[in-house]
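What follows is one chain in structure tokens, specifically the form predicted alone.
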Amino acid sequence: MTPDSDISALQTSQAQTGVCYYPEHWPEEMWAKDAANMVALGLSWVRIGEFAWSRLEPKRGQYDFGWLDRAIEILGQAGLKVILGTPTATPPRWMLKVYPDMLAVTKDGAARGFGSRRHYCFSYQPYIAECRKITQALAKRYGRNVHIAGWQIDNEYGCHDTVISYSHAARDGFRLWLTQKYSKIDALNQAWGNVFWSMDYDSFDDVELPNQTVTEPNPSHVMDFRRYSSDQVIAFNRAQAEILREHTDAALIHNYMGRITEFDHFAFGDDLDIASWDSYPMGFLEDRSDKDALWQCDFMRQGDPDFQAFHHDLYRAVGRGRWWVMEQQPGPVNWAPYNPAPLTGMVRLWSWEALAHGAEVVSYFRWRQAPFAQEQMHAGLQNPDGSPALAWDEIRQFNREINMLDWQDLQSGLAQEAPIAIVFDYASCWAWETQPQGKDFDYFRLVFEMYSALRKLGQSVDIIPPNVADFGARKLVLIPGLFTWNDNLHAAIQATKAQVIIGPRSGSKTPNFRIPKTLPPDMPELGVKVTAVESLRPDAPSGLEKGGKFQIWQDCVQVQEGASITENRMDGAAAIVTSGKLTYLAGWPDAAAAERIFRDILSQLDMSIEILSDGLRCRNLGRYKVYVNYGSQTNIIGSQTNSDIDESYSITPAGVVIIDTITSQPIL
């Protein structure tokens, strides 16, 4: 990371908007009235690179900088911010031919051909050798280019489904990591218990990646793969940043995706400075949500409510408090099985709401539609001839906003920590993959409704990491279908003041994979010992005594003394058990049991609570409140929802409003 010194200087006093271009793509005549129509639009940032390997070296070790030159210049001298990204993601046709193993392999033992993007394997070493080196070749030119003020290392690690490789290169690569994680094979067969079905090893080199076994293979041996998988994307990215650190004092930035688990963003967030996302809230409502269809059909046009606040306060986290919108949706895109375009209104919208949970920038995807190749059917800020596209006056609009705003009066609220926190771990994603023991079980998808439920009750929550020391002066942290503790993690139960709520599932493996011995959720101070557990079928939920149900999971508890039952289920067994500051949810609520259960808990922490309706939500940020308008109707914000705001105001369907609770008053 760079010194904090250069971060300060790096960062903006009010946010700021960008776009990504493609110089190579059209003819140059054209980049210097498309950089002055970006400035006058009201943008500051311009992305361009990341996929120009073939023109950037045209033949391997023949370099072509020219264009890219002229480029950065023409853009630097109409004002705008470069972020030039390395092509990486991007392997051009000629390295095939010198590498034909270089390509990822998939779990049927396929390898994935050249034709479109991201096709190499993290654990090729050869190619990884050919990233540094025009990664150095780009350092080396650009890395004090007065004009460059913001590197992108690659595009969208784990997009497309390209982080698990079962190549013979992971293979090599894993068996190498087993041998420095366990050194010698006896504790590796221990470790996983191989003396189940005679699976003992004599020597690392006869371990095999675990895909293509007859039944499931050990849950332990993918657990390590999956870990080797992750340290491989850490390990690939770390190498350019390395170089770029030698030659450029610039952020060095990454855009990760939206429900992308495959690989640990926190560990990987080290080695950066920040982190930013692609933002696509149609595009993943179709593509990600587990919502039903007749739900996704009120929202098509909108996205999901909680989605893009989610992914905000996750990489915020990622990124230590620094993180941006890479790519925001500015209209229909290519991609997901249906592409209606956002109800007028969205595009400023989200803007607003990346702005409300922290982004520094708000960059948008892309300036002018491609008339040609995968993405021709792509919406951009302009159309293929130029001509303004859906969201162009809703940019200049936002642009306007921010612009007429106090910042500084906003910034002491942007820096706040939220009174309630949530604890996302990926090495949780990939443990309940690998055993879900009911196939509905899904760990993303258990954190982000009891997320989205908080939210509809008007809380603003923090995402934090599952190796946090400290919960800070938080009221409320919520650990939901944890894997296995740590000791730091731990300590920060034990510190706390804060009421924690744990469960369903937590505890209930050791890192190893197996049972602990104590039984889940392996935390005598809990007053709880998890001694059976079912996956429950989508028509069989199991009722709660004061309402709603638990659905997917449940656990059979035997309460020990000091701790006292607050809920049973309908059949008398104990859904709810509490022992001074933790709490044990034994079940994955639904909807109704969720925000019965916190609306009933933040009550008893004295929190102020505000009912929402499906498509309203709000983000507090110090003295203001940010609300929008997600639903297709207007809502009523104010007195008449329960706020402390003493008036109310009318929010239209995609509005947004922004009160400054002491004068009750809109400053938007």
Ligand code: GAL
Second form
Amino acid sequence: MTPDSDISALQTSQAQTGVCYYPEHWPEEMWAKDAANMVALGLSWVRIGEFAWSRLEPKRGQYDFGWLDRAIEILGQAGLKVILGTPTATPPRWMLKVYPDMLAVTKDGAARGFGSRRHYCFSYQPYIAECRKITQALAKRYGRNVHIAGWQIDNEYGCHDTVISYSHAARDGFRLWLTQKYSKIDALNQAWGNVFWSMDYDSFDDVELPNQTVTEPNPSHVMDFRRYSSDQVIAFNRAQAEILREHTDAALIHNYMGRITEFDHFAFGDDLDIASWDSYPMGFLEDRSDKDALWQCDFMRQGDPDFQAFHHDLYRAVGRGRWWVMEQQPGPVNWAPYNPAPLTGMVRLWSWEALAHGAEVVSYFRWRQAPFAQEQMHAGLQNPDGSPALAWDEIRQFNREINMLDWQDLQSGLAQEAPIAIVFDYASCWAWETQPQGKDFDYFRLVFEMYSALRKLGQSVDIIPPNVADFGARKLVLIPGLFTWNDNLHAAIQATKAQVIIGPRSGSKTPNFRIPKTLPPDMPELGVKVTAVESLRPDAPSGLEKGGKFQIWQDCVQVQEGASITENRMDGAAAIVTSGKLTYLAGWPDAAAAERIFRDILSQLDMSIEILSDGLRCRNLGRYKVYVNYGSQTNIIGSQTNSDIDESYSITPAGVVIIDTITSQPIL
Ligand code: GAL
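Previous: the form predicted alone; requested now: the form predicted together with the ligand:
Full complex below, order starting with the chain above.
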């Protein structure tokens, strides 16, 4: 890890903006003018190079760095700080000729082909050796270049469903991984319960990958393969990070994606200095297919009001406080089912929202729209002819605004922990994909819906990893759907003064994917035992006595001595059970139930609640409150919404208002 002193130079006293640029896409004569225009627009950062392998090493072992030397020099001389990408997401065609087996393989056994990007298998060691070579060449040449202020390793691991590969290389790697984990094959048989259906193995070499079985494979087998696959992404990245560390003190970054859960980002993040993610709010609307057409239309030009914030908070945790938006959507994308233009003001709103969640840099994708190839219909900051595109004026306005505000004031609010935290666990995603036990059980959605319910009550929420050492001074911690306990988390629960809401489905397995001996939630202090579970049809939710419903999932619990039922289901079964500071939520609350339940708990904890109308959201930064309006209607903030602000203000669609709670006056 780079010593803090080296990277502190990078830490900005106020947030900045940047852009993704592809000099290799444009005639060299354009570069200087582009660089000057970037600076004139107020941008400070430029990311380059992440897909340029075929131009950097046109033939195996023959490098052409001349053009990149000149591009970096021109951009740097113009005053821009450069993030240089390693190009390993786009192996050139010659690579495939040398290594025809390097391709990832789908579940059905088909090799994924050349002609786009990310065509490699994370387990294929000769490709990793080639990645080391190009990284080494770049690191040696540019590691001490004064214009290079950061490195992006690869691009969007996991994009296009590329983490899991059923190749021979993956099979061989998995066998080795299992040998290291279990040492003896009998230990594996025992751990997986292979006596069931006569699945015992005699040797690690007999274990295949869990695809193409006749019916479902053993969940313990799948879970280990998911862990193995996640480990390969981490190892792949580490191979490059180690080389870069030898040659540079600049920050190492990766640009993660929205809703990619196939590898453990928390474990991965330990090898880097800064987390970043690529935020395409409208593209990701598709993800809310659970919402009806009316809702979809209402937010089609803004995106889901919680999706971006959720990822900002997630990646803040992954980056241990340091994170960026590496790619911000600037207009219509080319890849969503429908691609309307953002509502005027949204690019500014998304940028402000990122800053309010602590982003150090917001960087836009991309400088100029490409007139060729796959993304020719994807907006840039400039149209293909170089004229300003839709987001230009908003970015200029945003850059002016961030320079006008007294950033020190906001900074102290940014450093504070939120009073509420939700545990997010990648292994739980894998576990419940492996064994959903009901078509609609989706761990990401469960956590996201709870996060969203709290935000509608005006709360700011941190996302924390599952092996967290303690909960700090937080007042409320939520642990929904956690696959299995770990010692750190258990100790944090014991030690905390916070109210802890656990469930549904939490602690329902051992790490080996068995039902715990004492039955879920496998935590005697909770005072409940889950004796049966039910997944629910979408048309048959389960009513709650005080209003709202359980949807998708409910647990049937036996309540032990010392614990008390605080709410029942309509059918008389216990819905919420409390034992001191611990609460068990025995089902997945729908939006109405979640709002009511969290409202009650927040009131009991004396936390202020601000009911935000649809689309309005707020991030609390100490004395400042940053409001953004994702709604298609003008909304009211302040006194009329039960907030601690004395005045009322209106906020237009796509509006941003920052209120100083001491003076009750807007500072923006
Ligand atoms: C991102 C990717 C970029 C570009 C962009 C288009 O996922 O990192 O290279 O493809 O999407 O929206």
